[in-house]
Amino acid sequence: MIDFIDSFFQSIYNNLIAGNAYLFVLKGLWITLLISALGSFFGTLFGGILCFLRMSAAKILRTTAHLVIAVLRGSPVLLLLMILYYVVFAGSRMDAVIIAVIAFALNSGAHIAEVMRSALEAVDKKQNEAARMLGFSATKAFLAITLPQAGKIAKPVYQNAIINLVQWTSVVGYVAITDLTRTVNTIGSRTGDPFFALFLGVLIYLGISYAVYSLFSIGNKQEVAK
């Protein structure tokens, strides 16, 4: 039990504290939770743009939204990373960091925008009549009525969308990002322990998924409030 306990606090010194690593690991931290939270921001955008098209009166740009989803979900985000980087940026010298954002925001917004509309949709849409009949214009009644039903209705896979587009990070490291992931594989290829760091790796991400459930865990608990 001793000889596991001094091994576990090597491990920590040799993985953390040893040459400031534990430096390389809060900056590969950071440049995870700026993908994560960028890629988030402007994939909801971008879902909602692909939303209000794909559920648009004209036909052409239903086709082209439905086309746009249809190939953005069906293509590993992975890949479309590595087409951006290598392909459609190689010549640029925009920052990796922007590129990836640029990929997750494409891939999750896709994907977001399914969400959106399947949320639309399951509204009752004779509320929104109702409403109309009562005075409300178009757009009131689609605030007031249809909005926030369809919000209630889309959290929790809006939640999980979220939390995958975090996990899928792991993988900016392709195109020579350093993110919590590649920091922490190097950091156990170089004291040759990699069980342990790969495993901080784990904890950590687990407590970003966790600190995201979080987050919607305390914008419920207020709409119960209310």
Given for the second form:
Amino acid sequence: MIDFIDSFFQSIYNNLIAGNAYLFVLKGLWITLLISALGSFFGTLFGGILCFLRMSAAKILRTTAHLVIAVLRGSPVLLLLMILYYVVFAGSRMDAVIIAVIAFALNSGAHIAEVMRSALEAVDKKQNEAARMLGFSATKAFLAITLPQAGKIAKPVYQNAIINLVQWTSVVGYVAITDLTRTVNTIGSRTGDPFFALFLGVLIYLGISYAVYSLFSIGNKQEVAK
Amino acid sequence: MIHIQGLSKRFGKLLVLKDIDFQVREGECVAIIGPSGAGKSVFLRSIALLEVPERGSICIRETNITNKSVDINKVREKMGMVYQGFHLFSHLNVLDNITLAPRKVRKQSRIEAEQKARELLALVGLSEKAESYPHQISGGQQQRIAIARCLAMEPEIMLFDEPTSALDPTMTREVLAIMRKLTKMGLTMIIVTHEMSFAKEVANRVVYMDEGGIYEEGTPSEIFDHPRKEKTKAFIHQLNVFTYEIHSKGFDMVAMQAKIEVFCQKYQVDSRKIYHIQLVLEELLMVIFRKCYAETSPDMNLSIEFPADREEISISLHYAGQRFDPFQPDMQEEDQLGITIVKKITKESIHFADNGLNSILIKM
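Given the form predicted alone above, what does the protein look like in the form predicted in complex with its partner chain?
What follows is the whole complex; the chain from before opens it.
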């Protein structure tokens, strides 16, 4: 038992303390969080636009959006990332992190667009009409009636999409970004103790996921209180 | 107040509304009745421009609202629409459902809007439900809130699109009671309804729609008691008479009995009497099946009718085949019991046969 505790502390020292390794871990974590946060933000924005086009009255816009969504949803995000990095932006000096943000925004945007669309379609359309009959303009009725209800329906699925995105950011190491996954991998191979380092990585991702869940549930509690 | 001319509406190739002319005076209560698919709802929705007409003009007071330059949102502020399916805002509680439009559209303060809302809640008898959410209250209560929600905007015209069709009889009565109050307040109302007795009671004018247009209109007594045109007559007749045809011994008796029950409930027949009607029919049918249709399939029809005074219910039963009088004295014992029951609970029962067609007339 004492041996185990001893080796555990030894592992912590080797992996995190020696050579200030924890700083690398924090830096990797920061990159992962950065890509996740910006990817989610722009993905949601892009998803909103795609969804709007997908539901537009003009058939050409609808079909185009449908096609874009189908392609983006149907292709692995890693391939998308590599295409952007090695082909599309190969000549530019754009930062790899920005390219990653673009890739994840595109991929998650397509998913989020469909989440939004199904949520909007699930809302009772007659409630919107009832609002119009009370004198609401089309925009006001959408904002006051349809959107809040669609938001509620979309929330659990949207939350999953975000957590999915966070986990998929672990592939950015392929385009030479030093994110959390790559950092723990590097540390593991340097110390020859991959078990500890990789397991630590899993724990941190788990922590992020829980943080995202609790972020969403803060909203829930306020709703109940209201 | 409402002046409609030459209104036509088409869904694809189907002409739903044909060249309708229609007027409503201020404070009038108009009931629109007619068979389903006659275009009643489409017509009602057109008045609020929820269906855009193909041709024709709709003038509310002096404004022709089919003009593109008219701000339809302003027009609709003065109109209330009550739906069959209530359509309360499901993410808001009752109070917010009522105050939302006054606050967001008419820019009233929350205090002012809530005060008015509480008055309206008292009017519809639901003061204690202010904090409830739509899914927590019954259909009848939801519909009353929907009416209060419209009233909060102080409309000049109220449109009702089958407001009680989704409700059971008790809840229907709750909603009709509120609507009755509104007519007394002098609101201009147009009601698409299947509640004939209500239409008869509260409407100033009844419009019978059929064939995509206004087929006949008049006062309630003109339409319900003395309809002049053929289709109106047929429609009113089938409201008062229940008919059923039987062509097989394995016919769905349960369904027939259920239909009879629904029909009788419309006339406020008490459940004991409904049971008696059902019992009489069942006993007679069984005896007739055994005696007349032992080897062949039955060919019979029955009708139940309520005369205007509603005192006596008359049932008539016609069946083709050999002459057979179930009320003759020399019945076998197995059939005697059923017939005794029938005789006991009916006031009058006679049988006659003519040209191979037996008829039984019963009054009870």
